[in-house]
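Just the one chain here, the form predicted alone, laid out as structure tokens.
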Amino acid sequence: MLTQTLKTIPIEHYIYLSSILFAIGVLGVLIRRNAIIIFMSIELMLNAVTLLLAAFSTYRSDAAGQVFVFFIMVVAAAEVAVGLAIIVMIFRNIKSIDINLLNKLKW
């Protein structure tokens, strides 16, 4: 039932939505200076890619794309855990999460 619903929506709509989400993520990484916002933008880019993989795997009736989406989600969860640990350690050292202040960590 769900695959029939997904196939009624044209694939171009998924491509447009995924492209917009990915572009917003790229802009967030390039423009913002807050480390948490940058990590959220990276997660948004990963979600855009997983949306596109799931849409293509549904349209091709191939489960390989959906399995790949699962592995992307596992890597994203690990990235969040490591990234937040790094942010906490940076905050403990310099009392800010602004990435412009990270030059204090240089030798």
Contents of the next structure:
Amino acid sequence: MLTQTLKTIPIEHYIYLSSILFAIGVLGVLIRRNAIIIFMSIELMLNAVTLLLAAFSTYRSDAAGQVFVFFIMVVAAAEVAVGLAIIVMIFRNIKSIDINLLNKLKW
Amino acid sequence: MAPYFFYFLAFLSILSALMVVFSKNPVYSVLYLVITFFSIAGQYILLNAQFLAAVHVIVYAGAIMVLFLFVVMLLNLNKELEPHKSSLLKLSGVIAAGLLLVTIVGSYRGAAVQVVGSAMDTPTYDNQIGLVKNLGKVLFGDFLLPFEISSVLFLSAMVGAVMLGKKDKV
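If the one shown is the form predicted alone, what is the structure of the form predicted in complex with the partner chain?
Up next: the whole complex, starting with the chain shown before.
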């Protein structure tokens, strides 16, 4: 059944799905002000890219792509740990995680 | 039946991803993100990448989302008091993201890639590469050094998170 699935769904549909998910992640980064939601949107973008990597890996029958997805997950886990620590630190200092208050590095 | 499952999962992931961005309460955003991650894990199963599906559920839905939910609860953010950007900024954000989508899809259409689908009919095609046994051989063979280096990355991330989270300065 699984190989039949791979033959009936063209790779284009995976590309479109990943593009839409990536664009939704970009949209979340652009229109929200809550730092945690922006962080979740970044996770969404990472997931869109890893889904496409896994799809190409399966279609090309090349295991290196799936290993890369594994390493991206490793880096994402480390990134989330450090990033959430930074967010907690920011909240402790300015009592808010509104990114519009964090404009000291802007100019 | 399986293609319908793909489209159902794709629809579910897109819908819950939109709800992540547009729901007002951060706790609801986290819960919708869990739905998105589970539907992406379903996509991995459809791709016969069982190792990735298991790791995705364990790492993302298990560890990362618990961390997010923990921080949301710790900072007491589960109320809808986020000041919103002006509707002009929101509209320009939607237009910018839509233009990005059009650019990505248009560049793909323009490139007219058609070589990727044809590899499935070649006799060397192997649809078992996503299983734990085969992926483990590759991971501990060709990619052994990056795998070991990633443990150093985890150690430094752990030290960094502890240092950042400490209350008093050393």
